[in-house]
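In structure tokens, the next block holds one chain alone, the form predicted on its own.
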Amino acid sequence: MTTTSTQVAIIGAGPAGLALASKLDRLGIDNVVIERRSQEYVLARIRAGILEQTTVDFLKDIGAAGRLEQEGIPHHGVRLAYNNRIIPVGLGANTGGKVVTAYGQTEVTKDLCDLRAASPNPTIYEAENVSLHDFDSARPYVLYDEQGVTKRLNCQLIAGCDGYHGVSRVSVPESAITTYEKVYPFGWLGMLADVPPVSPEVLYANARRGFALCSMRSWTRSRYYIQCDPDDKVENWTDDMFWDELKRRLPDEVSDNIQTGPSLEKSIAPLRSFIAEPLRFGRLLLAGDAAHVVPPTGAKGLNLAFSDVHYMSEAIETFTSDGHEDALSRYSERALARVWKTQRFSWYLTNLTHRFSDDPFDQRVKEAELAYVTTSQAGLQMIAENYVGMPL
């Protein structure tokens, strides 16, 4: 067994782990990133791409926003559709000028990988049998296998950024963690295609046949979703079937203008809300999907991961400079306060835009809520403030 040391061991080389690593590089804090997948696998993952201004600012701060500033598409509003009508919700007009930016998570990951390649600190890909040890003490360490050789990494802190199915959260004793979860009775069938977007802004539709979403990755690439049964299979849907169903769920003025094309990717994602508390267990800190999952309706998952990294990097900087562990506990408190507010909005928007109850009363109440929030200045401001993201 070979043994090395660092200040912070980061588990997971997704956007959260790579962003934290780059921020710590800037702060002069040694770190090692350990990832069980290959870099090619990480870069191939297709995810959402609406960035809050706080996320854009963070990427600028760590030097990973060069392409984003050139290729990102600002969205000054979102659109809500129901009863064959479209109601625009101005973002900047209701938030003092704040907007969101369309830029794919895949592109964010590429930018972060390029930035990490210039770091003097290592990233270990295809690490096997990763396990976390003694994080309830002052001397935590990580064991992993690299090319058949078991290695030990001693550290001061472990940052768990390895997603919902990663090793970090499940390493915590059940008695030390409380989880909250809501599983929604539907999924999203998504299609990515090289066709111009039908709407210049994200459009959420509550239709008789179910929810639909129109979004973009660029001016030539679109991402569309329709609500489906969570047990449905991608193989049940041809491209033509998807396009036909999408059109049925959109107002006429939109469906008549959709340009169709072959899919680049189709997938079905279940929807859930999940939070684990606290986010700090001794010298182990959790961030991103390792700590919480939001339904994709409000495009908050990636943005919450970056707000976690913002708070975590501040806590790590304070801890490594003065050794006081209070900063680690404050990380959990600060991050969770924003997580719960964001979780509330994602839950609200999901319930507002989907149909999953046979009770006609429920649907009429949703329609009344849509009518209220789209005709009330207070309602428009509430949607806009939450959509652009809570302040850090």
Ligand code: PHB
Contents of the next structure:
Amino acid sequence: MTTTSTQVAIIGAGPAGLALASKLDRLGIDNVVIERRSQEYVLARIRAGILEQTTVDFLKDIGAAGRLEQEGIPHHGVRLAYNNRIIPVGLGANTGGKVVTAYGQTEVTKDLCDLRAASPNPTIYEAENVSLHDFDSARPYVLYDEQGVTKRLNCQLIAGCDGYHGVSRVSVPESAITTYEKVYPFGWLGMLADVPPVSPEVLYANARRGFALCSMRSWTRSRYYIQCDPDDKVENWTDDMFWDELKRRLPDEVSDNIQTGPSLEKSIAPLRSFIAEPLRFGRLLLAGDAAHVVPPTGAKGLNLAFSDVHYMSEAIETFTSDGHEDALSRYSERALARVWKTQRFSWYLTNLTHRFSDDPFDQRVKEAELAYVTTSQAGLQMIAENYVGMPL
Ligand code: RFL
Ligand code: PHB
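With the form predicted on its own in hand, show me what the form predicted in complex with the named molecule looks like.
And the full complex, kicking off with our chain again.
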């Protein structure tokens, strides 16, 4: 068997894994990224679209923000809609000038892949049978198959950045991990189309027929979502059916102006809140969706992956320079504090805007809460502060 060594073995080349790899490169810490899929597959995934300022700052810091600075679209507000009304929520106005940026996760991943291509540290794509070993000791290692050959990678630390379905979290003995989970009784049907966005800011609509969301990737490319049955299938939805249902859930002034066109992509995502605690098991650290999943209402999943990586890279820098393990435990505490607050907001916004039951009482209470939060300065500030993201 071929054996190599590095300081940090990073499992997964999603945004969390690639961002961590580039940050460690900048800190002069050796690392290897091991990814199950091909690079083409990783680059084709269409997911989140809104970046918090702390995410933009992180990308600038590692040198991956060139295109983002040119093409990202700053949003100074978001919109909430209900009862045929649209209420603008000022982000800058309620947070001392903070904004979010519309820039797709697909583009972020491409920029991170381009940056990684210039790194002397390797990324192994299409690694099969990845397994994590001895992370409860000072000599952990990872085994994987590359083109049918088993390889061993010795390391000081393993960073589990392999998403919700990855191998890292499930390698931890059940007795050492506590998980919290809420599965929502609906999913999101998303559609991407080359039509100008109907709303210049992200619009979250509570409607009696169910939730709808208007977002964008550029001034010529729109991303729309509608709440759907979690077991529904994309094949059940023609483009015309999607546009018709979307329009029925939006206020008239939006649906009257929406431009429709053929879909470039349609997909259904389930909605779930999930947290695993702690984030550190000996020499294994978890980040991003490997450790927690938020429902996409609020656009926090991708941003949380970046805040984990921020805290994790600080912990790894301290650990690799002084050898003290305390830094690794502090990682878990610091990251989880932000994860729980963000989980709370995503859960709150999901409850406020989605249809959970046929009971008209539930809907009227949601409408009353929307009326309250959008007319109270404290309510508007709470939404804006959370939407732009908690400070690190
Ligand atoms: P990722 O992006 O899932 O990347 C994990 C990487 O690990 C690889 N992997 C493995 N590699 C090696 N060995 C194994 N055994 C492995 N198992 C898996 C995977 O192939 C992948 O490349 O996690 P990361 O980096 O933590 O990033 C998190 C974000 O991707 C995620 O939070 C968001 O995309 C969540 N999310 C959304 N967030 C939003 O804010 N807005 C959205 O609209 C939105 N839409 C979505 C989403 C997540 C989805 N998933 C996970 C199914 C839509 C979908 C469909
Ligand atoms: C998106 O643009 O894909 C998007 C925007 C806001 C969300 C979720 C997804 O809350």
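Numbering follows the first chain given and starts at 1. Note that the structure is a prediction, hence the values are computed from the model and not measured. C-alpha atoms forming the largest set that superposes within 1.5 Å between two forms make up the rigid core.
When the rigid core is held fixed, the Cα atom of E40 travels less than 2 angstroms between the two forms.
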